[in-house]
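The chain below stands alone and is given in structure tokens; this is the form predicted alone.
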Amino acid sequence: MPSVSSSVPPATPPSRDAVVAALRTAGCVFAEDEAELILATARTPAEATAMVEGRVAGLPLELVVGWAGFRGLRIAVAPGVFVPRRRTEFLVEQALERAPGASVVVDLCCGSGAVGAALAAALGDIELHAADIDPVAVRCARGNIAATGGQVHQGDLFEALPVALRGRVNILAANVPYVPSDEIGLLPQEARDHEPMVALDGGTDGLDVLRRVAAEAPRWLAPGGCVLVETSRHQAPAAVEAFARAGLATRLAVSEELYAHVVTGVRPQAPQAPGPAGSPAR
């Protein structure tokens, strides 16, 4: 693989053609687009050279430039943190459709905090909480949602959240790991080598964490509040069943364009109290 540093002094910006050639040789399918992004992001010629060398060595592009695009936002990412995918934007869209006036939002299994940051950007003034079991992810998420005034907590699923949130959450977005354990080896090398297993491995059938979220979510949702998870096409029926068993009104939404499947569960509204004897309830 060519190295741009061998022929370009660090004080001289690498040319676009040289960067494209290096990326193409390394097997980057979108070499032209990546070259433009690297050259636009680098603050110095030396940094541009280092970025190209990192990409040629196999680093994911998002880790090379230090951020990932997500619903028009630049989400900072760091080594060892799950990189948000474009298909997860569909989860955000479904959340906004189900609860457009939400005031209390939780981003569970938050990773970089991309989902929480996107919901805050769309909803405006909300109470935002995010949580992850991985301390590296928690540090990254804190930087991404700092401007929203949100709080990021470390711990295992709901154990990380303040007890005061029980029964108050309008949107509970949980981008849980859902790759079956024996399929981890089939993932692209960038994911296998650079993202934490805790953010990928969903157990034997990929639904271990999803089932835990479904079982516990009703205790945290406000009446009419919704919990949303991303899953795969072949896992969707079992995911819907898990939500239904938890007493949630369940819906599956599919985006063919993004190849995204989102299961939504809504906590039923509290039953209306009857009016006085002889008069109708209002």
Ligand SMILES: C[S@@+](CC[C@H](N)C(=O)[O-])C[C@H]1O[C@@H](n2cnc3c(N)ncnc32)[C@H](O)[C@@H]1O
Given for the second form:
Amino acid sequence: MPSVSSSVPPATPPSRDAVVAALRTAGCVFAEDEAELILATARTPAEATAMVEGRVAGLPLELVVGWAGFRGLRIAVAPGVFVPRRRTEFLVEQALERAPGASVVVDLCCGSGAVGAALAAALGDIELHAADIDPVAVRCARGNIAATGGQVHQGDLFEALPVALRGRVNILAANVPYVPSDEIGLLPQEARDHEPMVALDGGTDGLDVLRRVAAEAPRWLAPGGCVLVETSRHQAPAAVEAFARAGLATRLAVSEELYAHVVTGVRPQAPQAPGPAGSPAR
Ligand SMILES: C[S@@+](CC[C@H](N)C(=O)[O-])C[C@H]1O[C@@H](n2cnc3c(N)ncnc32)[C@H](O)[C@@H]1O
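Go ahead and give the structure of the form predicted in complex with this ligand, now that the form predicted alone is out.
Every chain and every other molecule in the complex is listed next, the one we just looked at coming first.
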């Protein structure tokens, strides 16, 4: 392996060619792009060397540089926190399409807080709440959504949220864990080795957490508000059924480009109370 390390702190960063060669030898398919990113991110020669060593040892690139790109934002990521995926940008787009004027937004199962941060960036002045069961994720999300004025809560799904949100939420985004337990072993090694099981494992058919979200969501949504989850092509019919069973007006949206499947459920508007017979229309 081409060496980029030494026992004394280097005075100059490793050359681009040396970094590309080291990354390529380690099996990085996009070695040139990764080398550019590492050299542009490292603040000192020693940091550049440490980053290359981390990547060569198999750390995900996002953990090496400390951030992931998501809808044009730099989302800070930390060891033990799920790295936001490009395909989840489709969930954000669906939310913005269904509720363009949303003012109360919840990012449930928030991980790094990427979804909430992206919604806040697109919607402007909103009341944002994010929540996760994992304290490591909560700490990371706090950093990412601090600038929006949003709050991050820790706890099991809706138990984490302030009760005052009930019936007021316009967008409830919930990128829940949805990998079936016996398919965890098929995930890329970077996910298996560096992301916590609680972020991946969705139970026997992958839909345990999703079903809980579907069942509880109507109590938290405002009339016309929507809940959105990401799922897989294979799981989509059962996910749609869980939403419909909860009384939500349900739709499946698919992005072939991002290979993303998002189920949206809208809480129906309360029926208009009929006016007294013969009352004048106004
Ligand atoms: C697939 S990750 C998604 C993270 C983030 N929303 C994203 O899109 O990058 C799922 C997240 O759900 C959290 N989680 C799992 N079970 C939970 C539960 N019962 N209550 C709250 N959060 C939970 C995990 O800690 C993890 O951060």
